[in-house]
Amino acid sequence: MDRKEENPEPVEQAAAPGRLARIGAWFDLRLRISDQIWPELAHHVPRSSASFWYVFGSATLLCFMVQLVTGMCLGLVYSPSAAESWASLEYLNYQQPLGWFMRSLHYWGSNFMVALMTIHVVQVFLFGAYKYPRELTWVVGCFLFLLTLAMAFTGQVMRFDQDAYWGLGIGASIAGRFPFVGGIVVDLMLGGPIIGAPTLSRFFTLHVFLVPALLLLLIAVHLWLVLKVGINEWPMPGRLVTRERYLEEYHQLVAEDGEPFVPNGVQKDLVFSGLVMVALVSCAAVLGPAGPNGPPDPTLIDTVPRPDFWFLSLFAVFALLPAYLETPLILIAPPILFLLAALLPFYSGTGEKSWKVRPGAWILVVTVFVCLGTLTWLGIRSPWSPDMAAWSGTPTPVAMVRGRTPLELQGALIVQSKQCRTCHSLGGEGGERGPALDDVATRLTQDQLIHQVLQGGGNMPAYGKNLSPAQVKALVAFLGTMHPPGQLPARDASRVASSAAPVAGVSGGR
Ligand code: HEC
């Protein structure tokens, strides 16, 4: 028991050798473990890496395991076949008991970490902490980001519910954009052409055991890393970092105004990760668990799949761009922009590490932000999904039917029967998936109005089978008369009929 003599407190271990200490010393002395744990949890840091700035690393290390417990106890019910996952979910939400908390915990617990993570990365930025000698924490650390995206990911398709359904989808058609081997990528990925049984099984596989085992792994690397090279000095403007230099002063300033990690370093981080748990028990028996919505069914197209949050931006992007900026930017973009990310220190490895003096720093963070947060917004928003509750709840503008004749009503009836709203806006409430109808009449002739409602075409179902003849003179009445009082509207003559051949001697207006 050489450690007594180094132990900083050996009076009070000698004062109460308790059975329980003493079968610590009794392991102790075989394992040899605290001769080696113990100087390398003791050894010093520098005092002003005490902050609350430095604790959301050990709050995201904290996330991580609360996955691994409530991942394993998931396990223990969740069926990964296509058949059954559905029903093991809706067991466990409805009758294991407490069946609903571990998925909630695990779905609150995967948030807190993702969220946790980009705080820790942002700090880890704007404090300089990745350069020199630390630029191999860096890279792990970005890999670390990755593969809990990873997790996040292929997690949500653990549900195999609609949602699950389409974001594999979608995951797909990227995978089949790759040229030459698309086909080969999307077969990998699926199992299969299509998504099928053996898809989940792939993804559990992918979400239990290699993404984790990679996880748990490049950890370790990490802490590794961290307490090895030590924890990084708060950054002082004018404190350069140069290569010849800072370990030097990196030691005499551990030297000089230094503190043991343990336990004087972690106290905060222990404070913090307790007010996290509290949160994360708070969210998931308040919010509860997400989903599973609707079973997975290629047929069920009346249905507003959405990814889950940290995806919503990708979504977004998706929905947005134009078709033929999609290829390459959805290739090639990321890659290079994980890349940048991961040499950051390769190239900006020394000087200073102060936010307060590297401005471009804090740009590129905001500008970052805003574009992600104002993706997001339009995520949740989803303007480009049809809009399934604008038919129900919102009346037709009462200065589009006054006045009107009553086959023109008849049409305002139909328009809000075949829930033409949910695409539709009137009056600016309703979807916004196509044009708003408002002033349709001075774009449209009756013609190409009668042909858009039968035909359908760009993106609008067609409604010929499902409107009778009389229906649809009544709708396109009611149609004809959407334009501004003083607008007259549009005539065949006014514009080229594009897709519908107009018939001849029948002209727009009323
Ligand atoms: C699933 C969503 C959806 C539904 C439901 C829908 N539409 Fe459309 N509609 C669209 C889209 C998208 C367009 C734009 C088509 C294009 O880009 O050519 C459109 C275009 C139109 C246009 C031409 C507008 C213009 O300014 O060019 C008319 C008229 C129209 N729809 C009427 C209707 C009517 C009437 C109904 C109900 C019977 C209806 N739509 C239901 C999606 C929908």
Given for the second form:
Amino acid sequence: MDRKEENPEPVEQAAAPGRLARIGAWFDLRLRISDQIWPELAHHVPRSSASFWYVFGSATLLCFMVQLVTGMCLGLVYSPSAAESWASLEYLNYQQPLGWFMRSLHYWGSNFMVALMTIHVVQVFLFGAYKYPRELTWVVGCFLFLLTLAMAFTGQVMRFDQDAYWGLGIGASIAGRFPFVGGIVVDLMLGGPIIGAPTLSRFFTLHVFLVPALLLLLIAVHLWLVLKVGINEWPMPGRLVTRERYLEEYHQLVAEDGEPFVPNGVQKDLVFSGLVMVALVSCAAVLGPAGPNGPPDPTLIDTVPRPDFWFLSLFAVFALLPAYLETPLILIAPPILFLLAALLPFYSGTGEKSWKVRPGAWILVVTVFVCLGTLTWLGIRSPWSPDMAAWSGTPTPVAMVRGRTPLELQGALIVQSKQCRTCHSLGGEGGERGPALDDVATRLTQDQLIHQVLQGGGNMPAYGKNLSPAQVKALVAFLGTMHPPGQLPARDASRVASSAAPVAGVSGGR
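Starting from the form predicted in complex with ligand HEC, produce the coordinates for the form predicted on its own.
Shown below: the chain alone.
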């Protein structure tokens, strides 16, 4: 009796796991979880696929779960009303305890999700994981990527600030270009002919209900395909994919050199997901949320709206396209590019997988990222954007008016009063939508300057109806002085030749 009473604690400690096991067995007997789920989790995968190159899909799924949790928390405070949405975000930022942090987690979670999804798609493409028999897995993944971008765009609209308002305006103008049905599409998108209360309500429904529901459905299909078809093995040069032998070779590889996904294969996924979570929380805590950047005001034209980072390249493309190419490229190019990507397994579904013997694959990836990076940089810098305050807030450099005639000084005043500096810079200050005026006299003759001012050209509108002949004369006189010291202004070569010809005849006669 004494020995039994000396240390009763181990008996209690042993009894606790027994109770937990009995509770778990009770639920398992009724839900049949272990019979259905555990065999799938413990299925064998190629040992070579247990690599840090294969962790981006699970990390993307983690970010999506973060979006769902933070989105539900924000939905308790956010008001999807055109009159109150901006105020509710201000309340979250400055009054709700940890509201700013929840918004920040949601914002950075969206950025991380798009980034990781992009890396995952590129990794699958370079590793040839879209080839037979994983065609449907790739197609579903392409639609998941499209829905991820849709989540990011509709999330920006939820801020309903100046950026969101003008972004919606651009989206509506694009939708209005569809032949025959453009007006119907705009009404369906905005809930009417203008951006208003119905617009935000519709995008709230898209962002909170429709797009997440589609994402959950496609994620379930995607995971089912990954489990049933198998994880792609590490691509080896010379190991060709053929419809006749691939499945047999894959199953043989798993049988000879495979390991259970849980717990062996999932370890690197857990490590990387932990690192992603640390980075996400750090960005949220240090960098904070995005916006809102002022309440939406369509009368305020002195604004420089920009989309979120992932759409800056499109922003640049739309801004830089010439007018005659806008509608064809905006409406035709994106669907064609998406179809080419989604149908890739059906015209390139066999053969080599390794990027080492597919130079076209990594050359294409590098080219795409260089183009997107360049366009994103242009979207950030926006050299074509006008400076709406330059005409009134930026003085004409003193060096450009010193020693000028009264007529030329009158031209300098016209440059300011007619808002030329909104689009053209002088002395490095002003808009950059048009070329700088500092050396315009070296590029255009006097007649060409008059023609450009009166009739316009390129991106410049015609000012023939807005300027009197006296104003045009003064403006061109001032612009004619815009050339570096010691460099002559541009001259009409035909006039120079014709004026020189009589002189030559006279000297010959003498």
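By rigid core we mean the largest C-alpha set that fits within 1.5 Å across both forms. Owing to the predicted nature of the structure, the values given are computational and were not obtained by experimental measurement. Positions refer to the first chain, counted from 1.
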item	value
Yes/no, Glu429 Cα shift of 2 Å or more between the two forms with rigid core fixed	yes
Core-superposed comparison between the two forms, Ser417 Cα displacement 2 Å or beyond	yes
